[in-house]
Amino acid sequence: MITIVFTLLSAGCTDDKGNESSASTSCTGVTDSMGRPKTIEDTINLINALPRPLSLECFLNSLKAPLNVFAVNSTFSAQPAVDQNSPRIFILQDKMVLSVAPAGIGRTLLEFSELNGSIETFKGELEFPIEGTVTMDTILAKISQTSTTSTCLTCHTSERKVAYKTLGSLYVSKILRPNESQRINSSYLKNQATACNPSINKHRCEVLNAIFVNGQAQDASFPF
């Protein structure tokens, strides 16, 4: 993004025409603990505390800096990278990982996984913008392929449904680590954010800006 433009955007949410909404401060006004979700439950609570309709960039701006990230130029995903300038970006939060893609077919999605044991994770996905209240049923409805399988099974093995706390059930499957050799460093992507032209791809600029400028992203090791 161009620095002058994103000085305004960093203040909070914008509507589809690029105007700041009256509830824009809510995008960055959550508490420190709420803005650092460490579980899927925390993520749901954060999403449900933010204004509606909720954009992906508003959600990303609600996360407290600095963000630990692992970006990868990989097309092996339901949320594939376009290229090294628009990679898949993993945001690492303790034993949970959020992932987004600033461009391409997965640009409206937030994918998340939370460690369950040592070799598998609970998995889920949401599509933005979000209008209503998010529940476990919302997450299951988005990724369910049949009554017993999810779209995650395309890449992840040993899938099954497991109770998640007292909230209901989520799909669990084996961990698939990103390829270290395809990693894109955060300093390169910060440059992409500051040079981004919103007249060409506004969504890409806002996502990169939220993570690498407002979120002060820094490279970190994949947590599991």
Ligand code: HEC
The other form holds:
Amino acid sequence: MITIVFTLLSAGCTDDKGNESSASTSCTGVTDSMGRPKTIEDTINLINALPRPLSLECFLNSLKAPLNVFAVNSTFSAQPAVDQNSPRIFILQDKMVLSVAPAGIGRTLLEFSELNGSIETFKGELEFPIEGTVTMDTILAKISQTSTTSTCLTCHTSERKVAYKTLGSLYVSKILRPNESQRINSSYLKNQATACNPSINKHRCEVLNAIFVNGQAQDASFPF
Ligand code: HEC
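For comparison with the form predicted on its own, please write out the form predicted together with the named molecule.
Whole complex next, starting from this chain.
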């Protein structure tokens, strides 16, 4: 009798996790240091450790709470805010920022930058869902317009392609900072997340939830 109960219980446990492939880490199963990427290199390593096809939601949920954020209702960028309820959201880690938009034309993109010196950043962009292994060439291919310029140049001036560590090359260009007067508070966005109706816009709810509920996001100042 005891054996039967035990068998049933463990069968239940196996069922819960049975869908995860053992070959790749689950979205929330990465180590603490991996879930706190501080550079573009760390971000690429994290992305490459996560399951395929990789959704933006899975990537955001892999980041360890509490997240530091700067959400901005700014419409003049490659990842424009839709409005105060769906702003552009910067996730800040050390001298690197990740940028996502819960809705609008930039909603499938992850943009990122890492400080290089004091007035410029290495920049890149990836489109989700991600298949295959991401390299510096994946990033270059996504944003290159000519062999020496990217689509970011229109707004981020003084652009050039330079070596990024020993991993390949990336574009560096001038920093454009979010405007404090356009900031949308985390407490407001947490309410948007908990009130979000997935039958209206599932992606928006998933992104807001990953950052403001699971990620326990708090407002912070821009790191550079
Ligand atoms: C239409 C103008 C415009 C274009 C084109 C543009 N950006 Fe930006 N970017 C901005 C503005 C404005 C900001 C400041 C934050 C805000 O208000 O959205 C910014 C800030 C950033 C930041 C954070 C700060 C920094 O400068 O490092 C990143 C990362 C970024 N952009 C990535 C990109 C990438 C990658 C591209 C090209 C694929 C790009 N942007 C193209 C306008 C633009």
